[in-house]
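Heads up, the chain below is alone and in the form predicted on its own; it's given as structure tokens.
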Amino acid sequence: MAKITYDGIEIEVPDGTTIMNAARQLDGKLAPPAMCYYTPLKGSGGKCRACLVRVAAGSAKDPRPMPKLVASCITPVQDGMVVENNSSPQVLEVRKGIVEMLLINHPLDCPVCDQAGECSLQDFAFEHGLSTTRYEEERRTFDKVDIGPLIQLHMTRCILCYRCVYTADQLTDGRVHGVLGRGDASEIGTYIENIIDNDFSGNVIDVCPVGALTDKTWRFKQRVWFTKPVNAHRDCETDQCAGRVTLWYKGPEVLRVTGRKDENGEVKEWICNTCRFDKKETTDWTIEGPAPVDRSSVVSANHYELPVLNQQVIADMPASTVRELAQNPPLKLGGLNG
């Protein structure tokens, strides 16, 4: 085991744990942002630089600080290490630059992007970005490429995180897409215009942190914050398919099916295309209940009730909070408005 200090908080984790995963064990909200790292995908991480942190002390044996910021997703902890994330002005300043770099060529099409409301880049830009940009050149453009009837590719939105490539590599035997070209000409493609049609191809949609790969069967049907996510499962006959999903309802209709994500926004159990694209009737599934959603997420708006609070909890709340909750129709508090 190794003891480290992360933003002034001491934590003990197994040897070999990365700084990122150590922070997630402490509190997911305190962890550095991750745009390319994805725990289930071997080899991911170290590309987007969004998770850079400052190591103020390398270890108990060698307390010297590391000379440069390091990527927390690929840097293992050492006993006695001191890590600065949000407590370091240098880290916060660098993150502003990372956001600016990612947005240089990213189109401002959030109003028509199906990823809006659950986009990691939106969250990253909101938390660490600037309201202005210094970039004055033309944005990068690409020819449209058809990669099949189920997945829509928008290359202008891609940040080259490689998640979709690793997913296809590690879930299927015949990957047909990858990163073509070099430098600012790099793009996701199939080279000879093949279609991506293997049984687990839909998982590239779940791992994409932006709107570069989206579900054609869900395309332009509804905004995510108007839908209600519900956890469900079924006995799938496809090997390796977990059969555990999230159904996204609008009224009685299932508009889309996605893999079930954990508190870090990662899918740990992959699902097949049959479950994702063909099973969109409630009768196909065993419903488990509403999917847990972060209260700060736009997905939670108007869908979930706060738990019933006793009078002592209400008495401990600031008067402004009690007044706001009582006046907000979507929220129901026991003891306030029933």
Given for the second form:
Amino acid sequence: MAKITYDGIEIEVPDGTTIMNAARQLDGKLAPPAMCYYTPLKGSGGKCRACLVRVAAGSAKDPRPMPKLVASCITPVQDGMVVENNSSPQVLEVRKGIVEMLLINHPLDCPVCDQAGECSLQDFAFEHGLSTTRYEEERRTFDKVDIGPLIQLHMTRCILCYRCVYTADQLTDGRVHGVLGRGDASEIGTYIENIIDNDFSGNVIDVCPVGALTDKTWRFKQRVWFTKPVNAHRDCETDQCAGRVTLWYKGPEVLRVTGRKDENGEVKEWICNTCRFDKKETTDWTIEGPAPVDRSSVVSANHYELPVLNQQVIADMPASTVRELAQNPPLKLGGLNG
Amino acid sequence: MGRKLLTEHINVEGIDTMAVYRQHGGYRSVEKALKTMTPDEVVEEVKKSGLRGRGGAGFPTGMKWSFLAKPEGVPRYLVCNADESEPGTFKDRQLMSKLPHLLIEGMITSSYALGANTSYIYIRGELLYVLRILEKAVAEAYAAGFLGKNILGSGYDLDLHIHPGAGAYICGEETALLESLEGKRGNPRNKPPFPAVSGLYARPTVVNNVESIAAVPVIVNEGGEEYAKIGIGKSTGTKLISACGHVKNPGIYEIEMGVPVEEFIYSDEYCGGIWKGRELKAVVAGGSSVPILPKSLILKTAAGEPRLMTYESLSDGGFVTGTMLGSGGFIAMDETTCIVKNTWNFSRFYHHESCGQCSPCREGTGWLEKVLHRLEHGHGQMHDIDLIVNVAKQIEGNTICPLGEAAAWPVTAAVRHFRDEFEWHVTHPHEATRPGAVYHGGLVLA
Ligand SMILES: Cc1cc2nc3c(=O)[nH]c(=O)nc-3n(C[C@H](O)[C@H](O)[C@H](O)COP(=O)(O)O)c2cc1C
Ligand code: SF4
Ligand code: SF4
Ligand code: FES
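Output block for the form predicted together with the partner chain, input the form predicted on its own:
Now the complete complex, all chains and molecules, led by this one.
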């Protein structure tokens, strides 16, 4: 076991645990943001640099600070390590820079992007970024490509986290998915326009932190915050499919099926393409109940249980806005009409 | 005249053949090491020699070797980094094409010291003709019994493979090189683990530059202490410097560590001064990634001491007033050189060569290039100058591999020492884009 101090809080974790996972054990909300690391994917992490933290003391044996910020998702703890995340101004400054870097070539087409509302990049930028940009150059763009009939790749939005590559590599046999090119001209390719044709290929959609890989059976159907996530399961015949999913309802209709994400936004049980793309009737499933949604998530906005705007927020709004919202509610207003 | 430890026989007719190389004392170090020394004794000599890695970082080779993990029954590897692609650096290419047997001799002696039975030379893909020369020499070495099973009856076996890259600068970074050698995309690995613990095929591995390995035969033949007598302080032995740019005599020079920079530039023994009777403006002393210095700071340190060709002297003053010896790619620029254009050109290179794995480097290198392109072409604004410095700072130190720093340093240094020239590009966009017009020391030359 190793005892570490993380933002002033002491925690003891098994040897070999990464700083990221130690922090998540403490509280996912206090952990550094992760844009590339994905627990179930071996080899993931270390790339986006969103999770950089300062190690103020390396270990009890060698209490010197580490010379550079380290990627918390791949750096194992040492007994006596002192880690600074939000308590380090340097970390927060660098993180602002990482957001900026990830956004300069991002299209910012959230209004038409299916991922909006459940996008890690939106969350990351909202929490750590600036609301202005210093970027005046032309942005990098790519054409959209269909990889098979069910998945679309919109490379312009990709942040090159490599999660889909590891997923395709580790989950599907005979890999047909990887990174081509170099630098900011790198792109996810399915060499050469081979479709990802495998029972589990749909999982690349779930792991994608942004809207670069989307489910074609769901594209443009609905904003995610107007849907209601419900956990369900079925007895799936596909070998190794968990059959435990989240159904996303709009009224009585199942608009999409995804793997179940945990509190860190990670899918721990993969699902097969039959469950994901073909089983869209309530009768296909045994319903377990509402999927837990974090209070801060925009998905909560339309949630039957969690009104998102509280009285204080409403009190701070101009009366005209409140009136308009009440007459024409795009969101549910807590205590007003909910 | 300084001593030539590596290149003494470089111009001998036929020195690329086994027979002639042997006549000039070739492969003596193999005989000496394998017959009279234990591997640890060879490592010890290299430690004593004070040899520092010639690939750029200057890490002591003997120390690197002693860090190599040696678990029982697990193979370990020596990999020679012959990917030489840093702009301004072209010494390894020459050494390998003229003296292929020197590298092979060094590989055998070094592999023996490290206990490696399979070793690799990873050579830059564009150097196909050098690859052919090396392959021929390797075949000769096998035929002469210096490679293969039971070398010289010592019981030591070694196979040496040469593997060409496919033309990516990033594959010169040691862990990207190992990925590429394994047949994968050449993305640098996160460290730790370092190659000394988990390198090629997850085995303990040493990666060394061509010139570092080529220095090993001399060290074994003459002894580490003899080698360490040449040079100054922690910069021992000789160093190959590839001099290019606006000098009278560009080329490759083997210098004893410690030659004054001024002598290196102006003496007829070396560069012979600046061409066309012009004045020196700036120098990039160790390959395109090291900070550029203006004439005043490259000839003398900020304290007024003469600057010497050593690791320590060149980095005197840190990055505020100093630079680095790096890989020995010495680029001299005369007064007609536009620093903004040159900086843009360098950043274009790093943008093109970033592997794209980590966000600060992937995005930041492109950003730098685009802003520098605007500045150079008369579309810059004053705030762009601080912007590029800030973007460079955001990259530096926050990436997986040092290419991020290599892209950032030239930009911050250029602005640090030549800010007025950047500003002139903003305030005089028409002048700045007039062909031939160059700003130099407050004057516009046309
Ligand atoms: C982007 C990048 C490119 C590099 N290219 C080379 C190269 O072409 N040749 C080389 O010897 N070292 C190169 N290096 C340095 C190597 O990573 C490594 O430090 C070196 O090969 C170690 O050998 P040495 O200790 O003998 O210098 C490069 C490093 C970086 C970050
Ligand atoms: S497509 Fe998505 S999952 Fe794949 S690398 Fe890009 S951002 Fe990551
Ligand atoms: S710093 Fe640049 S070249 Fe190095 S790993 Fe990151 S993206 Fe690749
Ligand atoms: S989450 Fe750690 S580097 Fe991306």
